[in-house]
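Consider the single chain below, provided in structure tokens and representing the form predicted on its own.
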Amino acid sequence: MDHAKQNKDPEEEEDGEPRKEQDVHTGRRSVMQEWSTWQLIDSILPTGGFAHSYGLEAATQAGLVYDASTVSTFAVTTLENAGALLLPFVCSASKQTTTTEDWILLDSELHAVLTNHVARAASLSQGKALIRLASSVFPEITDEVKSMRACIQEKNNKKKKTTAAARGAHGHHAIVFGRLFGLLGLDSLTAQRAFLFLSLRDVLSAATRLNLVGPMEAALLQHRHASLAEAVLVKYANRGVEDAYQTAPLLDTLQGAHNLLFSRLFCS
């Protein structure tokens, strides 16, 4: 082995002459860039994704869900249904054109429509543990996220706005989500992928918790579905909100009778 070639320095070219500072500074950009996508969907990440089952308790208790067979459907109905409605948000969100007044107009569209309470007070929970995370998490954006968090502290004020950046901003997940994504400089797609990925396992760790699965078998559920949480996103991806809707009205009817159970784990 030649150990020249080895020990070699990685900002050197193959001729042996070192790269221009920019191209060298540029790599670096886009590889930090693919980490900062992994920190957001890694489980580390303290948002809260995991007290919610986006509806699996209730349907658990319900009698519809109660094996792997069971969660396999659950988990399919759950990903289109996210595509279908909360994809179109994370799309325009995630545009690194948008501006604040964009996002704020975005952020009360979805309030508008997620008319179920428990899947509303659960977006609202994630989104603002993901922006208070952000601003400590990510530096190089933080003046864009305290201007974001700003806009949803403004939202607690009573007085009269007349604009939306005056009214504020609730702070919902799809939205704060997407939006990290546009700041980070990330590409639209990739924070729609992502986002369906959270959403399969999140429901899997959920069914995991719930005894309905083990954590092998939610792990083979979740390679399983890869493919169709792929089909998912080129069926819903780069959509308009006014392209959103609901496919599931069972799914959001079991969502938001999460806080008539008797005993629950989760808070949705």
Second form
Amino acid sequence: MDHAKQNKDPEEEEDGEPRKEQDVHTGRRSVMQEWSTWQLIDSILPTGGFAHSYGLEAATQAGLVYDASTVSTFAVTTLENAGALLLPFVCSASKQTTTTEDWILLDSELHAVLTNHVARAASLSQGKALIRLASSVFPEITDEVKSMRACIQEKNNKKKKTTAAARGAHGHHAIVFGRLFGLLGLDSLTAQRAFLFLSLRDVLSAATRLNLVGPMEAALLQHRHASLAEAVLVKYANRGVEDAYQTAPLLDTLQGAHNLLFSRLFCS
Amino acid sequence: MASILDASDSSEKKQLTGASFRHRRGEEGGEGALTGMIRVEKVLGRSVATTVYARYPLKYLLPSKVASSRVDCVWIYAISYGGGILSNDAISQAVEVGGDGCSVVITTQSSTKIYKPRMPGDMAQQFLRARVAENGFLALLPHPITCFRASRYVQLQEFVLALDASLLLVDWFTSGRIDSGETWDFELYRSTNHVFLEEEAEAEEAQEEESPENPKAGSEAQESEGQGSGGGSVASVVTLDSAGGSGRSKSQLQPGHSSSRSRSCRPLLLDCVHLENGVGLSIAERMAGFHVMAMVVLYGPRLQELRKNMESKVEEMTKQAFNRRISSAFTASLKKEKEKNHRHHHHHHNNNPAAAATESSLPTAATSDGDHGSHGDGVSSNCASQLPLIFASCSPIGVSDEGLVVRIIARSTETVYDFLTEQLATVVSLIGACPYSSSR
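Can I have the other form now, the form predicted together with the partner chain, not the form predicted on its own?
Okay, now the whole complex, with that chain kicking things off.
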């Protein structure tokens, strides 16, 4: 995979047009997309991601994680799991050809794939926050976002509906995230890489808040694990959702117990 | 896989899906026939196995005395020759459970061993597809899978539940031949469990189901066999589609489409646990000294009491495991293990790093307090017994959270057997006996 090429011109990946044939307008569009990408992975975006520890708090209270080294192994394991389990959903949702109906089906599938109720609740809370935000922050896609939000409201309607499409969507994070990238014209690989970036960022942020590592150490770990995160991307990008699987059952089991922790800092 | 997208005829699609399932999993020359087929129906008010077919390497035994006579439940032991599966073997089973309170337990005699591949890239596979009709009850309660060193194992289980059907599923595996020190030494373990809920067909969707992979069509020749209590192989060869269902087909995001029913199916649980040494940590490192992993799925009206019991038991277990004293002991044992490995690496730097890696997964009571008595870290021999032996958590599944999935991770197989035996006592009145309480 030619990483240098990816960073230069994400659009080229998607439609394969040689750069010299793109006009100035398209060139500017791709640069503006960079700005959107950076905004979407910036911590300042108010998505409420920092209320979740991705199972780190449970793992810490269980005694599995206790220092920088174990935080590191936890981060690495969680990253690979996110790649194997969630990246396929980000990928499918981010395709330009994905319709709202496709998106609803992806959502119902992801709901059945997330068998850990804590992870499921976290995914829903983040997904809904992201979509609420998207409708005001990105007016250029407001119609599509509105229809997605309407689907989610439909879900809460509780009326018994027979087909998945009629039932509406839950609003899971990975597919809202992916779709948002797709709607903004950002390419699928960028969406997947960004998703992994966020996963790593959020775990390390949680580790800092749990006082397992200091902020400087967290920054060091973030940089150190960048190449591993890229290796996860290389291995797990562009897979179909039928290939999604989990690779860290111990962490999954521990995370599932989060709601039974006596005292906790994080929602999940 | 391109051919799946092109196939418009759904029976053709099923065949292709079956072929691609095998092809994708690396098996060559796979036949279309099932290894085993079971059909249980109500006959004169009692659950009876009306179709029991098996061919090498599978065998079914239907002992009549397992369940107490007051309980209406058929017991079927699925036996594989040699107590395990060879590396290039694939066992595929289709199970059909009738309605009206039909009940069946499918279990194994002992743990299923997965043997080392003879050729690189060989894989052992199991495939099971079950449909439980309205008010039927299927309990799949096998002993765990044990993968030997370097083995590769892939399993796919698909359950389609009609309205008010009940399912009790236990799917579990161990780290290997623990007693010989062979732990987390396999190359690949992958278990996929899909549970779908059948829903009323919309007017335009209602069609007659195709018969090629419906056991009913193929087994008509055998229905005259009556109660297949012998469980031996049937002379008339029933060549059915291997009933692919490898997962969700790419061309249609519609979940459940590949389960090849014409009614719509809503996915309740789409789980796949895949353990392979990957990009990050090795399997052994990820497992932090635990040796057994189990998943229990409960769904349906018959299991509501068990569900409540499980939830409170899991809550109790969690409070114990997350107790500060226990978690400190766990941390201490992990630190010790690391220290030991570190030293081991230094001493045996040039010999066999693989052995060192394997050792890291064995902080058993014997080793954790044995050699390091001199270290003043306060971990006495008492502490080892305070280590968390088992972690468990449970999550609801289903439209209105009516089902439950429980995940358990434990240090010893014994612990999980005890847990299962204790819990299954709640449903002994439904199944008649417990598959886990006798000698293991």
